[in-house]
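A lone chain, given as C-alpha cells: the form predicted on its own.
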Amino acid sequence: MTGVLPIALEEATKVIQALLIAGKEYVGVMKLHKDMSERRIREVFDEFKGKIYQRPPARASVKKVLRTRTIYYLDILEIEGRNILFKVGCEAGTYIRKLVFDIGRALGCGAHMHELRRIRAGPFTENNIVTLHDTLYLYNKWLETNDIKILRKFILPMERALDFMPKIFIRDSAVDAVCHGAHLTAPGITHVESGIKPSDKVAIFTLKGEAVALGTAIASTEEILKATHGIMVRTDRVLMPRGTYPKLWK
C-alpha cells in the first residue's frame, strides 16, 4: 500500500490516538477471479455501502471478532475486464483487503486486492503531504540555512491533526487545571462547535487556538451552552505541558 501516512514527532505523538478514530479514504484496484457482468458488479458494490459486518483478517494483530464498520461511499471509477478501479471512504478500522475479499465472495467469483493507495487519513490528504525525498531535501536545506520557515514546509503544528474533531474552547483560567488532568466544567467553557453529542470525542482548545487536551463529551452542544455548572467533558489525554498557562486554580 502507498499514500498518506501521518507521522508525529515528540509531544505530538499524543494526538495519534485521535487519528486512529479518523475516517480514511482509499483508491484501489480489485482483481476478479472470473468474468462478471458490469451490472452484477455494481449491484454487489451497492450492497456494501453503509453498515457492514467485518471480521479482521488472520494476519491482523487484533481479536478476530465480528464487528460493524461504516462504508460512507464505495464508488466504481472504472471497469476493465476483471480489473475494477474503485474509491472508498470508510470508518477507521476497516480492512480494505478484507472488504475486497468479501465483495468477491458475494459476487461468487472471488477477488483480491491488486493495488491500494490511501488518499486521506483524517484531515490529511494527498494535497498536503510531502514525500520522504522531499523531507530529506528540506531537512538538509534547513541544516544549511537554519531557517525555521523551511521546517514548516514539512512539519505541521500538532493542531492540524485535530482539524476533523469537534472543538470546545476554554478560558485561560481553566487551561492549567485541564493540563493537570481535571475534567472540564461548564464555567471554564467560552464557546462550542455545533453538532456535539454525548460520548463524542472532542478536542479542547485555548482561545488562541492551541490544543490542550482530548476528551469525551458528556453533554450535547445545546446542553453545554445552557449549563452553568457541572462536568461537560471528561479529559482523556492531555496534550499541552503543565505550566504553559499560569495556575489559576486551587
Second form
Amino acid sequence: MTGVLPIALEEATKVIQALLIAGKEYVGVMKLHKDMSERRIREVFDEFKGKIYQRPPARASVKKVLRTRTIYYLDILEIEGRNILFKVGCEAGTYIRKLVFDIGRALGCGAHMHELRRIRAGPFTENNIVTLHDTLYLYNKWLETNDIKILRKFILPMERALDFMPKIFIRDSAVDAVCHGAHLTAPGITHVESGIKPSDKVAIFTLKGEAVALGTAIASTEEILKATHGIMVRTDRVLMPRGTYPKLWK
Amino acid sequence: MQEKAPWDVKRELLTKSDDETDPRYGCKPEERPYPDIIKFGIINLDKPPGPSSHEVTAWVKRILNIEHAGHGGTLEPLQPLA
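Coords for the form predicted in complex with its partner chain, given the form predicted on its own:
Below is the whole assembly, all chains and molecules, this chain first.
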C-alpha cells in the first residue's frame, strides 16, 4: 500500500511522537463477499461512525486487547457491484483492514480490503507529497546548483508536523529555560490558542514560529489568559537545541 | 455529538501579553539556512508499494546522507489475498 508517510530528518525526529498520535485519513476499496443492497450497506457504515471497539489484528505490534477508536467520518464515495470506494478519517492506531473486516461481519456477507491509500497523516496530505525519485532528483539538483530554494521545495520545516496541535507562544526570555526542560510558567506566555483543556497535548512556539517543545497543558485557555504566575504547561519533549536563544534566567 | 477530526477543528489565537522577538536569535522556520533546513526538516513522502516504511526511511537517509531519520506512523502492509 502507498500514501502519505512523513519522514522526519535528524533533530526533527523528536516531533514524530506528535505525528504518531495524529489522526489519519484513507481512501480504500472494500470488496464484499456477497451482493448487498445499497440501503443495508449505508445503514451498517453509519454504525461504524463515532466511537468503535476494535481488537488489533494478530500481526499488529500492540497488545491484542479490545480498545476504542474514534472514526471522525466514514463516507461511501461509490458503490459498484460488490466494490465499495470509501474515505475514512480516524484516530491514530485505527486498523483499516480490521475496520473493513468488521463491517463485512456486521453486514453478514464478509468483506476484505482490496486497495488502500493513506491520504493524510496529521497535517500532511497529498498536497506537496514527493516520491523517492523526486527526493533523489531534487537533492542531486541542490548539490549541483547550491540553490536552497530546491531544498525548500521538498523539505518542510518540522513545525508543519504540529499544525493541528493547540499552540502556546512564548517570549524570547522564556525560550532557553524551556529548552533546558523547565516547565512553562504564566509570565513567559504571550499568546494561546482557544479550546485548550487541562491534560491536552500542546506545542510551545517562539514568536518567530519556531517549535520549542511539546508539553501537557495543566490549565485551560481561559485560565492561562488570566494567570499571573504558576506552571501552565509541563514540558514533555524539548525540540529546540539549548542556547538557540540567550539564557535570561537564573 | 460526533467528534470532529483534528483538521476540522478551528482554533483562535488569543493574546495574553504581546511582545517583540529579537531578530538576532533563532530563525523563522521557512527561512532556515542549510544545513538547518535538513536538520529540522520533514519530507512528506509518497510511500511506494513493496518496501516497508522502515526500509523507505533507510533509503531517504542514504539519499540525503544523514545519520537519523524516522517515519510518522507505519502504513499497514497489504497482505496477500487469501
